[in-house]
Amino acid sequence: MSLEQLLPLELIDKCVGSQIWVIMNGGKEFTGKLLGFDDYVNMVLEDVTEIDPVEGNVKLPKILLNGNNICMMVPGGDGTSTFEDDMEE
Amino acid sequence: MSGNVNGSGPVLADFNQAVRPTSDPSGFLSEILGAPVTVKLNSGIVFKGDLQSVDGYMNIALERCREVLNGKVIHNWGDAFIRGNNVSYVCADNAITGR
């Protein structure tokens, strides 16, 4: 085992200031900068985008996104990768 | 922003720590309180209002609350709550970005 164990919420810490990618429950999306978040990983994002399926791409300034419908957040993504894109590298 | 000509600054001091921008999230709301702002709930409702007051749960006070729809206002509510747990997000609409 390592010794050097990054704690889940300290890999969202090492995310704020840069640009990262939620994906919520329902299979909306949020990219934008992290500017901070807290125990519930409630999140305030800078310059986002909010991806829906269904409505399409919203622009947005600033959100506080409410942490209880978030599924995965990565960082550095923007939206655009896939699945399939990752298969093909 | 040094409006204080007589150089005693203890009260200015204490001033400039409540507006100093903070980016967690209860930083974020104490920061667009009275601002105008769109809340969108789980559902796909949106609201926009000028944010009165919020709290832990995420329940929301709006005053001039409309309920939006493809951009047109479809309801004018005027003072409104909202149930913190639909809240999906809360957006300050006039947040300069960028700093």
The other form holds:
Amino acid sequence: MSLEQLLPLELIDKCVGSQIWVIMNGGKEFTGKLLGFDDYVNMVLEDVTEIDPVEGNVKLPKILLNGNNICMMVPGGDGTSTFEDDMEE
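Having looked at the form predicted in complex with the partner chain, could you now put up the form predicted on its own?
Shown below: the chain alone.
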């Protein structure tokens, strides 16, 4: 099955056990290893870094993110790349 034929939840399922970068609606960002998720895309991450450019990054052992507040997910992302960086290439 090619990536073009994957449904969104199937793509997220393929990311379980991998690094993921999650951007929340309020602007918070998290990176960590995706442990699991449910049908509402509530997800559990471990070895988490909360990315905060103003106050500095915070390390957390585990976190539960509410799927209603997730804006974007980047499989394999580590939170260091920005869209401006990608546009310059």
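Rigid core (definition): largest C-alpha set, two forms, superposition within 1.5 Å. Residue numbers count along the first chain shown, from 1. Predicted model only: the values in this text are computed from it and were never measured.
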item	value
Flag for residue 39, CA shift 2 Å or larger between the two forms after aligning core	no
